[in-house]
Structures are given as C-alpha cells and as structure tokens.
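What follows is a single chain, given as structure tokens, in the form predicted alone.
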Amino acid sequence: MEAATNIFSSSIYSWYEKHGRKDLPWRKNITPYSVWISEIMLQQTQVKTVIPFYERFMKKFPDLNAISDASEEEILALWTGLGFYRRAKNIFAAKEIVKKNFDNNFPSTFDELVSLPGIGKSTAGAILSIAYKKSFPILDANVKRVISRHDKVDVSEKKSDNKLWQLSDLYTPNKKIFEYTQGIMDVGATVCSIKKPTCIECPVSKTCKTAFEEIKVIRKSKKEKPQREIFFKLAHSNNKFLLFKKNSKSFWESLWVPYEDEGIKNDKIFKKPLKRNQQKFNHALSHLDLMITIEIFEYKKPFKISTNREHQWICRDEIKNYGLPKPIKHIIDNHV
C-alpha cells in the first residue's frame, strides 16, 4: 500500500513541476497571509473570477501589517462583486483575532488556524502545506473529485467524506508537499474535470479505478429557489447618493443599499423629488432569487431624514470605498 501511495503522490508533484499553473498570482511571493486570502476568495468561486479581486486586494493590503488597522468597511469595499460577503467579514474578524491573540503573527499550527473564523480543516491544510511546507492533507472540491474517482469512492454515501479524508491523508507525502498540494488541486481543476476528464493527460490514470470510464453526471433535480420582491428607493443629488447600511442578519449584511421600503407606498421618509424613474431587474443569489424594483429620485440638494437606520449621503467618487451589492453598484455606476 505504501508503494501505491508513493506512486500517487510522486506522480502528482512531478506533473505539477511540468504542467502546474505557476503563473497564478497567489503562487508568487507566497506568504501565510497571501495563501489565506487566496484560499478564502477561492471558496465557492472560480479562479478566473478571483484573480482581479485578489490582485486588487493584495495591492491595497499586501500583508498583515497593512490590513491590521483596516476597517470591516474597507475590506467589504474590496469584496464588492465577489459575492458570499460573509467571507470578507470572516477575514476582518480573523485578522482582529490574529492582532489580539497572536501579536499580529500569522498562526502556524493546525489548531490555531481552525480557531479563526472562516478557516476549516481543508483551508488550514492548504495554508500549512503551501505556506509552511508542512505535511497536511486537504480536501477541496477538486481534490475530492480526483481521489473519489481514483479510488472509486461513492460520494453520494453519507460517510464518504470520512473515507476521502483518510485517503487524502494517506496520499499526502512528507516531501515536496508544496508541489503535491498545488498539483492535486490543479489536476482536479484542469484535467479531472466534472464532465469531461482528460484521462490521457492525468498523471495518476494508470492506477485510477475509473480511468477512461464514461462519466455519468448525476443531474440533481433543481429545486426552485424561493423568490423575494424587494423595493428600493435611491435618492441622489448631483453626485451624491443616499445609502443605508443593512444591519439585519440576512443576505448583504453590512453592505450599503438604497432605502428599502418593502413596498409601502405611503412611506413619507423622502421629500417630493424633482424627477423620478423606475427600474426593475432580477438578481440571483446562491439560495434566493431577488426581484428588485428600484425607484430613483432626483433632488436639487441632499436633505436630512428622520430615521434610526445608519445612513449617509455618499459622493459618487467615494462609492468605491464602501461595500455595495453588485447590482446596486451597477445601478449607481451607470446612472447619469
């Protein structure tokens, strides 16, 4: 068995040395901090989507010292458009813990890492193996696919994750751990794809129990996502927009949005505008489909309102400093 596991791991890291995606921005100037940021961004998000966000984030906050005094608002602003904003809030919470409990030095043990918000077992393993070159297994979606096919593990079974973790641990080598970890992620992403794996290019096809078999993609019956109607009122005066911080524990928490009136037509919070127009559009979240109606009100100058909601008149050229949902930012960016 030991010989078989050695063949698997050596095949993976040898493949990475020849074919790995070494040009990815988070594979240059590697630090525990940069691996952490990239791994959090890559959760549930494709590489091509993450690249510009990662580069912009690292330009603003290249290391722990740079992000040490950053506000949650600044982090959310750089996250606008990337989605799953809880990840940005976890980065803020984690860096605060690192500053307070670890003297602003990034943790280097498994138990310390998984104690931080947003870091699970696989993310901790990635940080330890890539940044610290310590032998720890990982099991992200790509790695899970490679190992489950290689060993013919039925991922639909309840305890399949336990089996896959055992195998991942077994295959994780003590040497060239950096190349192995990057390599198995790349094999899953570029060779052992979901629908059409290119087994002829796979470094472990000779030992894979399902190599060259026809892949049967089990199409899960799509559950209809619940729908929700949202009614917004966006007041603007010249280049200033009135936005409210969403503090409810729901989607877009802590982001800035127009006034949400829930369709109450007799809401008198705004004065009579000079002009008004309306836009309607749909926006899909991972768990919810939003049907958004936004009324845009134009005023000669900003006005005061009576409300206990946190709000600000924000200049257009300062919008980039605030965390906004992607569709709201799009409306503002494209509104004359």
The other form holds:
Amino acid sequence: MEAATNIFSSSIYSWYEKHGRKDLPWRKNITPYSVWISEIMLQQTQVKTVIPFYERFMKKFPDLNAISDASEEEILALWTGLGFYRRAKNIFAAKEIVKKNFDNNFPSTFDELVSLPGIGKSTAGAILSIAYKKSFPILDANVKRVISRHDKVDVSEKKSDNKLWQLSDLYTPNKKIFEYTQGIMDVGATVCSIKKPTCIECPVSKTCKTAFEEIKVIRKSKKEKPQREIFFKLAHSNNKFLLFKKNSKSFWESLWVPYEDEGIKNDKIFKKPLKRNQQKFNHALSHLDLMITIEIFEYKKPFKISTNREHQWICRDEIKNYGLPKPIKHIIDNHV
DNA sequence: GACTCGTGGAA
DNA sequence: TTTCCAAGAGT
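Having seen the form predicted alone, the form predicted in complex with the DNA:
Full complex below, order starting with the chain above.
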C-alpha cells in the first residue's frame, strides 16, 4: 500500500514539473495571503472567470497589510460580477480576525485557518500545502474527480466524500507537497476532464480503475428551479443613481440595488419623473430563476426620500466603489 | 444532510 | 438551446 501511494503521488508531482499550469497569476509571487485570496475566489468558480478578478483584487490589495484597513464595501466592490458574495464578506471578517487575534500575521496551522470565516477543510489544505509547504490534503472538484475515477468511488453515494477525503489524505505525500497539490488539481482540470478525459496523457492511468472507460452521463433527477419575480424602481438624475443596500438574508445580501417593490403596498416614494421606461429580463441564480422588472425613472435633480432602508445617490463614476449584482451593474452601464 | 449562495464556461 | 457544474463553505 505504501509503495502504491508513493507511485501515485510521485507520478503526479513529476507530471506537474513538466506539464503544470505555472503561468496562472496566483502561481507567481506566492504568499499565504495570495493563496488565500485566490482559493476563496476559486471556490465553485472556474479559473478563466477568476483571473481578471484576482488581478484587479491584488492590484488594489497586494498583501495583508494593504487590506487590513479596507472596508467591507471596498472588498464587495471588487467582487461585483463574481458571485457568491458571502465570500467577500468572509474575507473582510477574516482579515479583521487576523488583525485582532493574530497581530496581522496570517495563520499557519490547520485549526487556526479553519477557524476563519470562509476557510473550510479544503481551502485550509490548499493554503497549508501551497503557501506553507506543509503536508495537508485537499478535496476540490478536481481532486474529487481524479481520485473517484482512479479508485472507482461512486460519488453519487451519500457518504462518498468521507472515503474521498481518506484517499486524498492517503495519497498526499510528505515531500514535494507543493508540486503534488498543484499537480493533482491540474490533472483534474486538464487531463482528467469532466466529459472527455485524455487518459493517454494521464500520469496515473496505469493504476486507474476506470482509465480509458467510457464516461457515462448520469442524468440527475430534474427538479424545477423555483421562479421568483422581483420589481425594481431605478431613479436617476444627472448621472446619479438612487441605490439601496440589501439587508435581507437572502441572495445579494449587502449589495446595492434599485428600490425594491415589496408589492405589499404601492409605494409612492417616487415623484413624477421626466421620463420613464421599463426593462424586463430573466436572470438565473444557482437556486432561483429571477424574472426581473426594472422601471427606470429620470428626474431633473436628485431628491430626498423618506425610508429607513439604507440608500444613497451614487454618481456613475463612483459605482465601481460599491458592490452590485451583475444584472444591475449591466443595466446601469448599458441601458441608462 | 439538504439548502443556500452567482455567474458564466463549455458542449 | 439547454444543461451541467466549477480550486466549497455555512447553516
């Protein structure tokens, strides 16, 4: 068993040295902080999507010192369009804890890392192995796919994650941990791809229990995604936009959106506009299909409204300093 | 353990 | 076109 696991891990890290994706932006100037930011951004998000967000983020906040006094709003602003906005709020909360409890030194132990909001077992493993070169396993979607195929683990079974964590732990080597961790993710992302794995190029195909097998597509039970209608009123005047900070525990929490009609009573906080028009479109979230209606009102000048919802007239040039959902940002940029 | 939480790449 | 799902974590 010992020898077999050695062959697995050494095959992976040897492969990495030849074929790894070493040009990714988070694989240059590696620090615990940079690994942390990249790992959070990469949660459930494809590499290609993350790259521009990561570069923008690191340009503004290149290190822990630079981000230590940042507001949650500044961090959310850099997250606009990336999705899963809780991650940005968690980065803010985590760096506050690092400042307060760790004297602004990034933690380097597993227990300390997983105590930070947004860092779970796999992200902690990635930070420990990539930034600190400590031998810890990860289990992201790539590793899950590589190992489940290699050892023929049925991922549709309820407790398959437990077995996969055991195997990931078993294969994780003590030496070359950096190259191994990066390597197994790269194998999963490039060679052991979802639909058409190229087993001929795989470093562990000799021991893989499903190498060169046909990938059968498993149809999951298709359950209807719930639909929800939401109605916004977007007031603007002289290139300023009246936006409200969402405080619901639902989606887009803490992001800035137009006035949301609750539909209970017909709110009359908007006076008669100079012009008005309407946009209707669908927008898919991960768990909801939104049908969005935005009424757009133009006014001669900004006006005060009476509401206890947090709100602000925000200049077009200042919008970039606020966190907005993608479709709202799009409307303001392209249709007003 | 099942939901919630965004957006877009890829086929 | 629709469908799947991505460097997961929190509740």
